[in-house]
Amino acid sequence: MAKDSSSNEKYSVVIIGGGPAGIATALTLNALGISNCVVDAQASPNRKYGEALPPNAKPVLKQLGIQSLVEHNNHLSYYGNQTSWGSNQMNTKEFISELHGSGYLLDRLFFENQLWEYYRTQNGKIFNGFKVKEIEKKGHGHGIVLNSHNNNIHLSSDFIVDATGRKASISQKLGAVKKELDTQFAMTFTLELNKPITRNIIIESVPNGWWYASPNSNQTLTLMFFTLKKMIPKKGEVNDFVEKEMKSSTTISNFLNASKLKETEVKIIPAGTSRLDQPYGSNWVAVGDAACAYDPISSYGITSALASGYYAGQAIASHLSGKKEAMISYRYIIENAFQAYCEKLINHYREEKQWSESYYWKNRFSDKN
């Protein structure tokens, strides 16, 4: 039987999820003098996918006071991608004309740890290793029960932030509906290479989808193959499928001799576009992937997470001070950005005409895929 903590801790805002979106929200609230805490099911940060932080992230990094974090030696300056998209030639797409200069290629696990530690230096409280067991309406706010190792902690808050990622588990529990715009998935794994390689991101389209390769160090490589759910084989055939898709590529196939894949090493995760029917409700708001999840080809992920956390923090502060229209403004910002993203995304996929008759490219945005 679970033991209840005797204390009932009160915060103006409880943030569920300690990724970039959750921490950005917390830092913004801290700066505005609003009490908050972060709840994360992991005992310590886990490595998330996505290492590229483009140049246009710099303004929000400065606003949040965390630009110094990405300037650490563990992260590298990032000047562009090597891409094979729309032709069979590998080209370098540089940020040379970008207003903000270079971006950053992150050591992602190190960055996640940096965010937690920085928030803590700002007197932030993280309930790490705790899962949300129960949420109930409590006056104009919420009562929240956390559980860890058969121990319950009770929190009360005026406002809840859902930063649980693509699951959007808190928002859905509170009545929101998640809408999937497509069924793209990623098959991801890490290879230990036989020789050092340059830390550049490689993107290569192939008949059944596209590849993303990101070196984590000079001899460790994260590979992700993006395809539609219908094309993913049953469990026992995953390795053969992945190796076949590597062989269908020009550049990615060069990594085939790095090591033999193991079935358990390949993870299959959602990687399409999704959003909530509403990004906020009665004393709650969704941020990051919980509100809108982006196709990784867009490089919107981390930047959007940080920006949505910043705007949500501002909106919550205004809402708590009596400006009820603040959440409408937040929704406007989020939905405008999402609409612009959708238009760019469709145009980007239309640039690839080499395999117009293949199932993936014909059905990329079909309602039936």
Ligand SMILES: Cc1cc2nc3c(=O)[nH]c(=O)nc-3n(C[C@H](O)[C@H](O)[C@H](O)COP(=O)(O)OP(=O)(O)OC[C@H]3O[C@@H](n4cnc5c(N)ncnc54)[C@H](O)[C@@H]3O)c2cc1C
The other form holds:
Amino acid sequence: MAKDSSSNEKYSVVIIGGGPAGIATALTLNALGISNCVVDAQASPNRKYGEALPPNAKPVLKQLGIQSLVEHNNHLSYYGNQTSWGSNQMNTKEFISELHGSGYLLDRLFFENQLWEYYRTQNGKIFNGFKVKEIEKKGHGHGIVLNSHNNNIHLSSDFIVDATGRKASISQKLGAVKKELDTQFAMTFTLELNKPITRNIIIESVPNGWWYASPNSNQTLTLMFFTLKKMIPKKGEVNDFVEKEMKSSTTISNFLNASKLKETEVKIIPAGTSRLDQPYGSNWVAVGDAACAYDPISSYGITSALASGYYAGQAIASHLSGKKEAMISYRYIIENAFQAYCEKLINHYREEKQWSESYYWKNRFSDKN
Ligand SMILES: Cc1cc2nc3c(=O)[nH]c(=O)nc-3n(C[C@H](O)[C@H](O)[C@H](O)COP(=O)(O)OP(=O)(O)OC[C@H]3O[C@@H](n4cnc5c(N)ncnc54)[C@H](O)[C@@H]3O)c2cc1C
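Given the form predicted alone above, produce the structure of the same protein in the form predicted in complex with this ligand.
Shown next: the complete complex, the earlier chain at its head.
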């Protein structure tokens, strides 16, 4: 039987999930003087996927007071994208002429640790290594039971934030329905490089999906192959599949002579578009991937997680001060952004017409479906 800790701590807002969205919400609430805590199932941040932070992330980083975190030497400057899409020509887009200059190639695990550390220096409380066992209605707010290794902690709050990422597990527990728009998966692994390469991201479409390559600071390269669930190979066939897909490319195939890939090093993870039917309900709101998860082709994920955390923090503060329309405004902001993203995404995939008969492109928002 789990041992009940005697503490019954009260916070105005309990944020479940300590990724970029959860920490951005917590920092915003802190700045507004609203008591809050973060709960994360991991004892310390785990390795997340996605390291490209485009230049347009800079305003939200500044707004949250965390611009200096990404300027640490562990992160690289990111100068642009090399893209082969819609033709076999490789086109380079440099960020130099853009309003915000270069972006960042994050050391993602280091960044997640920086976020926790920074929140703690702002007197933030993280219940790390705790899962949510129960949520019940308590007055106008919620009673929450956390559990870790047979130890229960009881919290009460006026408001809950679901920042659990793509799983959106808290919103679903509270009655929201998650809608998956597609079944895209990423097959991701790291290769050692035998010589340095430019700090650009490479994106290359191939008949069965598309490749993404991003250089890391330790002379390694993160590679991801994006395809649909139905095309994912069985266990034991992953290596051959990945090598075949690398050979089907023009630029990515140049990295084939890097060190031999071990199957266990290929991680297969969901990487499509999803959203909740309602991003908020009675004294709860979803932020980041929990509210809307984006296709990584967009590079929206981290920026949008930070921005939705910022807007949700502002909306919660207004809501708690009696302005009930605040959550409607939050919903409007994130649903409008999601709608604009969907239109751009569909048009972007439709630009690729070289393999319109292949399963991936036929089922990827083509004119035929
Ligand atoms: C293959 C791939 C490539 C990507 N590439 C990029 C990219 O290049 N650039 C980009 O900007 N974005 C990219 N993304 C997206 C980006 O990583 C996410 O959008 C971002 O991490 C979302 O932040 P979040 O805080 O909403 O969720 P997460 O970062 O997923 O954080 C959720 C947190 O909640 C915790 N948690 C989950 N369930 C519970 C629970 N029940 N109780 C307590 N804690 C819980 C987890 O431990 C985790 O810390 C990529 C995504 C994928 C899948």
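Given the structure is predicted, the values throughout are model-derived calculations rather than measurements. If you superpose the two forms and keep the largest set of C-alpha atoms that fall within 1.5 Å, you have the rigid core. Positions refer to the first chain, counted from 1.
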Core superposed first: is there a CA shift of 2 Å or greater at I135 between the two forms? no
